[in-house]
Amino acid sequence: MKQRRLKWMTLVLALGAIMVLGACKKKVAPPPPPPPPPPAAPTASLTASPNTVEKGQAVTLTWETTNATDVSIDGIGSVQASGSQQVTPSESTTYHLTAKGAGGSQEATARVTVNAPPPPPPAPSPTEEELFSRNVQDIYFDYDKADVRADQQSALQGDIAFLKEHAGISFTVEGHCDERGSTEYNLALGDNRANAVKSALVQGGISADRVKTISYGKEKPFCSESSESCWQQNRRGHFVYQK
């Protein structure tokens, strides 16, 4: 009896110790504390006012960045994290924005379109008048002469041709002389020069309807000097645009 009372207690006294001893063991560490959030992303923004232009106006480019440390513009280099700067670009541009930080790197573009100024007007087309004005030559003569000389072929040559490329052209030729000799002889004589001019012009090709001649012999002088150089320009068969 006593011997079995003895067991149970010294059962007891074991699990005792058992639970004494589990009670005394280290408590358990605490988990370690979560890593930090990795650093915000860039936000970035870009505007141009206004966004078309005529070539020559001034542009105002605006941005916004956050979370960034670099920014820079395509065109313009580094930049404030945010501000606003006037640009005039010579042509359509599209602005290009980078904004770059811890958490990397963020961009933002803004298109300005500069509409390139209108073309000139195509010069006015010369009128006809302007043309024969331009292109037709005066047949010169020697002194009291009236047939057309060697020199004067290349002219007359040129004065044809141009007539036929414009055939609808009707035009007068004046006879002209120098200051010498009487106002009947030099009528007379600017009315054979005039008449000349014509007959080469027919010979040449130009319908004789297109021509009308007159003579002012020397009443109406180019040159009013009496020296050699002088009568020889007024010694003519002129050339008039009939309107």
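Because the structure is predicted, anything quoted here is derived from the model rather than measured. Between two forms, the rigid core is the largest collection of C-alphas that superpose within 1.5 Å. Positions refer to the first chain, counted from 1. First, how it differs from the form predicted in complex with its partner chain.
Core-superposed comparison between the two forms: CA of S199 displaced by less than 2 Å. If you fit the rigid core between the two forms, you'll see the Cα of D147 move by less than 2 angstroms.
Fitting the two forms on the rigid core leaves the C-alpha of K55 displaced by at least 2 angstroms between the two forms.
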The other form holds:
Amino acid sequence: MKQRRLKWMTLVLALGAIMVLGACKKKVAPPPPPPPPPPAAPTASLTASPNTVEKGQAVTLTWETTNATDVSIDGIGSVQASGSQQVTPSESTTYHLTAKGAGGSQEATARVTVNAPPPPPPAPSPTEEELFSRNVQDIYFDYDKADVRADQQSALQGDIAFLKEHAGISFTVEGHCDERGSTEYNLALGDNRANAVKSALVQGGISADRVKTISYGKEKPFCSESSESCWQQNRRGHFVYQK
Amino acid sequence: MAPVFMQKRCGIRNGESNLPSRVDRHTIEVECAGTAETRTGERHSTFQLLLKRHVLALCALLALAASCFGQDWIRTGTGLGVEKVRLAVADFKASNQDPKNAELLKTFNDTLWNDLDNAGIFDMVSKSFYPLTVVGGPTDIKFESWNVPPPNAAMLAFGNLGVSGANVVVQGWLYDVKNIASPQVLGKQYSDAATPEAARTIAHKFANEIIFRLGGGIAGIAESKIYFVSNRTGHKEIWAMDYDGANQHALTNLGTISLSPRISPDGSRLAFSSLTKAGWEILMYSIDLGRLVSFPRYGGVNLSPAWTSDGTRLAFSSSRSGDPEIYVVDASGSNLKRITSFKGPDVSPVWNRKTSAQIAWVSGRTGLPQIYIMDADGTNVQRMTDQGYAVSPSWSPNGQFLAFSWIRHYGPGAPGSQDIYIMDIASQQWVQLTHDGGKNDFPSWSPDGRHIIFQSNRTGSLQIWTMLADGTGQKQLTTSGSNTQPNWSWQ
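Can I have the other form now, the form predicted in complex with its partner chain, not the form predicted alone?
Then the entire complex follows, led off by the chain already shown.
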């Protein structure tokens, strides 16, 4: 009996000792309050996709930042903390992102390489034929007339100047008439028109053997309405480059 | 209302002295010379004045005038009262029981009737007046059922048709039914292949016989041909058809632009102008060979060939010297001679068909094109039209008339319709033949001088029309595509 009591007492004492000891230790060394954490440094990333393009193609810039209050990309300006935007750089460009925050600033760059467009194939030194159709103007006529009227003189002089510069070009002058009048007469009239243009060119110094003439009368109209504006379109000496 | 002020301006343009001898059965039209300008311009203030003072009187006058003048041209002339021969044409009868008879009879009867009706010299007795008994031969004729009203025929054509084997035999008669004692004017027998084409040909031949007998000894035109330009294949090619519009078929297949077909007097060759690789050249097509035959290339723009009536020479327009002029050349293409020298277009020559000593053509030397005539060597130039826009002359077979196309009142505000006219060359008096609107161009005379074929766009598309030389009986012959520049064969 005595022994059992001792056991209990020992247990109680031991427990008490443990409790007392534990409590006492805490009181002896209270931990210092933790210091406020230092502001985190911002992070930033910037990617361009794709990073190699042909000129004129768009690129998507995608960026992500953390801990930044002020994000900007050179050339674009302030942007959201994260986002994406399409850009179309005209030449190879290094995009430069700056993310500023309390913890400092962070930069990120993305390089976009812009390939020059494939050199426009046959580099645009236009052919004589293109120059001819761009520069030589048709000569228009009054109804039932085959003389070059005053308001066509500037076109004619322009034609002569061009044809003198490009002395290698041979060409045909087609005489056309409007739909009024009779088939046979119009073919003769169209012939007169083509020859009127030819002789004006020859007078202006163009060699006659460069110029062929043909009449289409009213057989190949440019415009098929019955109105004066359309008829005027059809009363012309039309220049055609000869290959 | 307009003609109120036009009465004094209406003139008879064709006096007794220069009547067309071969068209004397035809009427001659008169064009009132009053113009639109006169009506609406000078007279306008007068109208207003009158209107204020005499409103009622004027209204009455206008109403009267309007009722009197439904059209602004009137028909007058000689021969108006001349009676045409009253001709009955009984449907031919089958002479046997062959099953092919029905088809050929239909073709034959239709063709014969149309040919005689088209001739313009008969008063065709309507078939509804005919006795019910079918007439197949002389013994079937009961004169009293034909020569008194209602049919009241002077002449009766009748006969029979029978297929036997591969052939068809046609017997045809023409009877003067008022001369009972000796009625027969004509009795003919034809035999040919038993085809609808052959039946058409036999009908044409029989019709021509009747027309020749009753029409003053002038050959009929039922076997004549028309050459023309059609774009039905997508290109302007030369086509041919019978005078009545049947058998339309292409002759050329050049795939370019071919124009102005002109058949030679003997019908063996066709000259036309075509846009070749070398430009516009005169090409020669052999009707007999069915292909092009050689003809020289002249350079420049070569247009509008025309045959002399003996077929030995051609006139045409060429700009080989730089300006379109009239040239004459042998039918072989050699001996080229230039006969005009005027600045501006000279085109569309035609020879005097009677003499081959003169040429009519179109010249633009004074501005708008006018019709001129000259001697075949280029001398004695005479202007025929006095105003407007005149083109496309065609010389009548008797040498007396020009048919041509004329926009008489030309210019802003003018009506501007283009019509067919004929002009008596000696007097330069003219009559207008078409009045139905549209552009009417390229008249060409039939061999007998009684008909004119021409192109018109009055229906909205360019088609070929035929009419009697007095402007009556206008009939459209083509319908498909655009068809132009008809040229009537010489026989």
